[in-house]
Amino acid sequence: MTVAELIKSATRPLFTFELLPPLKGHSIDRVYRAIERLLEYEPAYINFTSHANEVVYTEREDGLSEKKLIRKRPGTIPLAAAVKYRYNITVVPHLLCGGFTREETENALIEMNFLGIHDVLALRGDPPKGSRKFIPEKGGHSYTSELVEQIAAINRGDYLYELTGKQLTEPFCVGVAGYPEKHIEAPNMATDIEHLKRKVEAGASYIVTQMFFDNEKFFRFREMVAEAGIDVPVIPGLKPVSAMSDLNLLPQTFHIDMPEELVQELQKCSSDEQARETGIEWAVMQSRDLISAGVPGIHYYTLGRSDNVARIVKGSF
């Protein structure tokens, strides 16, 4: 089933997480560990980030740099498809705007939908390391909503180029992001819920949400999604924090805020071990909350680590 069949017909929240593609050279077991962690939880499904290409200047035997191109996560569709024979559960990609062309993309889904993966995650990607301002490929998407507009122009059959036999085995599911906090490149949250409602009229089928750790604030988030005549599902998602250095890399990095008390537990830690500890207790008050306000699920995103996820929904669901 897709994730718009597996909420519809869910008589409990569903748990979701995310995994990354191993770094290149690195195997696949790591994440098949990850996951058998938490097959006992019964995960609805499961997501595999997308990874744009980065740039890295090399130094060259005449002392001048030369710039390349490198990903380091190859693989997200091929990595999706092991897992989803291999455990017999529903795996959904992510697709970025960030570093593909429509061609590519287009050539993407078609592979997808040979490999029987009709679910998809529609994402622009960050900026590139070192620049503020995110810059599409040539012949790329500058926004979410024309990926899924590409994406539900081919679940009607048009494709980039006239062609025969355009009928694909099923549909793709698409979901998008939502920002509880509002996207750091939006004005303000009125603004970006206007871009959440367009992401959502191009064809998304449910929306989840950026880590946060203050319930109150997805909870207005839901109010205003929708006050905005967005009604389709919408899914918290949840970072355990697991080290002391989250409590400056996380707000750094995702542009969130922490509330005082997790903030005050946190620096009482004189350990990762501790953080870690406070990490999941506090995932899962947030997690229990979230359960009784009657979300659809949780997405939890788990870095490639599952052990501190597995006690999480073991002491929530």
Ligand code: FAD
The other form holds:
Amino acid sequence: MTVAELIKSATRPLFTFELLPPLKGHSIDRVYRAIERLLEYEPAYINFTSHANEVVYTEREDGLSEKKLIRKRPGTIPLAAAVKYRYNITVVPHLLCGGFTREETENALIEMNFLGIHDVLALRGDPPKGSRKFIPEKGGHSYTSELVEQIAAINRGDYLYELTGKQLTEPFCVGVAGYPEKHIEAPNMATDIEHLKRKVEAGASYIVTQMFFDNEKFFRFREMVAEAGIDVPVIPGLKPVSAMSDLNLLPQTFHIDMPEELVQELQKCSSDEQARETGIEWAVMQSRDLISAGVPGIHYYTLGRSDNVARIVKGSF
Ligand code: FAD
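Output the structure of the form predicted together with this ligand; the preceding block shows the form predicted alone.
Then the entire complex follows, led off by the chain already shown.
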């Protein structure tokens, strides 16, 4: 079943999580181990992140520096397919605008279709490190709404250079990202929501949010989404704090706020183990509150580690 079908037919909130493809040279067994720790909690589907090329400068023997493009975590689509068939579960590979031309996107979607993958989370990708501006590939998409339009066209059988008119027997179900604390580049929340609406009008069936630590921000966002006439399910995304450095790292990286109470609790911790325990308690508290507020599911960002998520799900669902 696709994510939209799973949400529609669910009799209780869905538990879902996302994993990163292993770093180059690392085995897929790590991913399997992370999944197996969570299987007993019956995840509805699993997302797999996508990682664009990074620019790396290396110093040559002659003292000049050399620019290289490297992709540290390749393999999102084949990894998702391996997991789908090993565990008989719905998988959602992330598909980025960044690093892809329209033609490469089309080919990736054709590959997914052949692999029996019918879900995708459409994203733009961040600007490269050290840069503030997102730069699309030549012939690629500047915004996710354009990527969603391309997927919707393929669902209708409209390919780039050929209108086959042959609709996919099982069209892609598309999810998109939403930001309860606003996307950093948007001038204000209302504009960001307008852009979110465009993604839904282009064909997205549901929204997954950026992580947040204050449920009130999610509830306000959900209201604004509804007020804007966006009527697709909104799935909250939670990231359990798992190290002391998260106190600064998460706000810096994801442009989100930490509530004062959580900051104070983390400041009392003297080890990563203690911070991890605090993170679990906070996420259980958030999850229970979200579930009682009727969310369709909760999506957990694992960043590759799943033991804390297992405890959170056990304590919340
Ligand atoms: P968009 O929807 O394109 O929006 C980007 C910005 O442009 C926003 O500020 C928006 O308001 C603005 N905008 C949109 N349309 C227009 C327009 N027509 N005119 C002017 N402005 C416009 N990144 C990865 O690299 N890999 C991943 O796997 C990944 N997974 C993620 C999963 C989730 C659930 C979330 C929330 C984020 C994820 N990201 C991932 C990060 C994401 O790529 C970044 O947040 C990125 O900066 C924005 O992506 P988007 O799809 O929201 O972009």
